[in-house]
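A single chain comes next, written as structure tokens; it is the form predicted on its own.
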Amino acid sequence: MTPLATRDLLGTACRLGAALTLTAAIALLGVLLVQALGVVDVGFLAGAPSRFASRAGVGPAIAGTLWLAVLTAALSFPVGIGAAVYFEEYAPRNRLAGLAGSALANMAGVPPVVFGVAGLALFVRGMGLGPTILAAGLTLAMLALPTVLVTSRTALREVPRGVRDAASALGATRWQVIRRQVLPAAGPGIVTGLTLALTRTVGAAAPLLVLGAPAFVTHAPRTPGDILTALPTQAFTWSTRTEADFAALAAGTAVTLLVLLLTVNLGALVLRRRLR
């Protein structure tokens, strides 16, 4: 086979499965978007947990999810970007530093019951936390952190070794090039990482099962240390009901998530585009 038949075959391949992705994709959101038909009003994401489905809304469930959110940024985005500066910037070039950024980048491949079991430890029973809004925005910033630290030296990795040589031969220091100059460069693949990040924690379900996230809870947590209660906990609990009413609150709510997470990319992808 020729190289140019070889090169025509690979990208047939690589457009069959994107075609294939996105057809996936797409009857999933369908299958959702049927089954929550219906059921995704003002009542809904406004109402309480209720044993009835009629009455049933997730609205405190929206109000710990952005609680999460805020916690799982706060919290490991500085530590993830501030690490990746050091391995990338000030880290000497040993084997030392080289296993340390190795053992940190592969712990982004952990699958997030993993993590769920290391917060039940040592924040819910360790500290004595319990199943708060606390206990799992620190759960979920440990899972966060592997993802920034690892897409934040990639986009740290990508600004041209000129950037630094040029600020630094105009008198500057290492941390003024890399306030300055570095930081700015790398900004869009930060933010697309913190993004990614973000993303995959808030819709993780697994680590606040394994936490002790309750099934029924009826207010809105108003701070930290209130009971824990998120939509992909919520979504879990009325999925493993019968009840045909129940599925489509579970749909209803796999929904919300989804919209909650593209209003955060779509959020991303604004300010990228300003930092570019």
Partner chain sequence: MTAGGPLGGRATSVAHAGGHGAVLRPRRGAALSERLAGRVFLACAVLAGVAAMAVVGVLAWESAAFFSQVSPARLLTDPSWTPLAEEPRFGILPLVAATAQIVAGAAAVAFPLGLLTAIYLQYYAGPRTGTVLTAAVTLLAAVPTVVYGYVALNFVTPALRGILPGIGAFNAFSACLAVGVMILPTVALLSRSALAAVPHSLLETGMALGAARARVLTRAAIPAASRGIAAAMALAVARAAGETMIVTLAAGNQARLTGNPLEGLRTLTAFIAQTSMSDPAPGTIEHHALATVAAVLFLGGYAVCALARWIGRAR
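Owing to the predicted nature of the structure, the values given are computational and were not obtained by experimental measurement. We call the rigid core the largest set of C-alpha positions that still match within 1.5 Å between the two forms. Positions refer to the first chain, counted from 1. What changes on going to the form predicted in complex with the partner chain:
Fitting the two forms on the rigid core leaves the C-alpha of residue 263 displaced by under 2 angstroms between these two forms.
So the form predicted on its own is up there; where is the form predicted in complex with the partner chain?
Shown below: the chain alone.
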């Protein structure tokens, strides 16, 4: 093996590539943590944005992002999983159903900012909601829906045919097969997809900016009708400031958002273990 291994150019290139990828991840995390270290404390997490960097906090933005996560999940998960069950278990195996399924799946390639433009016209202006948490939640739900649908369909498809046949042979009806066998078996895969869809959309700043998220919101949203504020847009606002103090605030906001997203991932991991 050794004489061959020494000539393994591909292996060397792969090691180099992997090392560079690892370096990029470590550098990114390192830069953020070093910047955020002096910023993130209780006052920062509980406080509100301020003209003075030393007093500024992300309390309202955290509340806004939690609201958005709940609304996005509540609106997109049931519809996305339900549609996935329809296409995999109920839809007739014909061309029309196949085309409809593909047409919806391709929506997953549409950039998030486009959903912002649509949400602005549909919800902020069309329904007259204004730049509120509710308008943003509806927009993010539309953004998450294709991902929920595609990943749930994949998870359902991976349940072996034999599971359905065995249950049917024992006399179970279609809905019994789905409820008792297929959905539990696909559970871990579905949870993985939901996590991906939720973290992608809740971390998205572009659609919220297009909806007209104000740069300065000092009151935490209490209802979905309240004015929109969220961690990604807060990080953006502070990123555009040139003062070093505000750059550190942006890093603190970024780390807060990242911790929130990783918590969701961790929660999903635990849930997946339990479902398995």
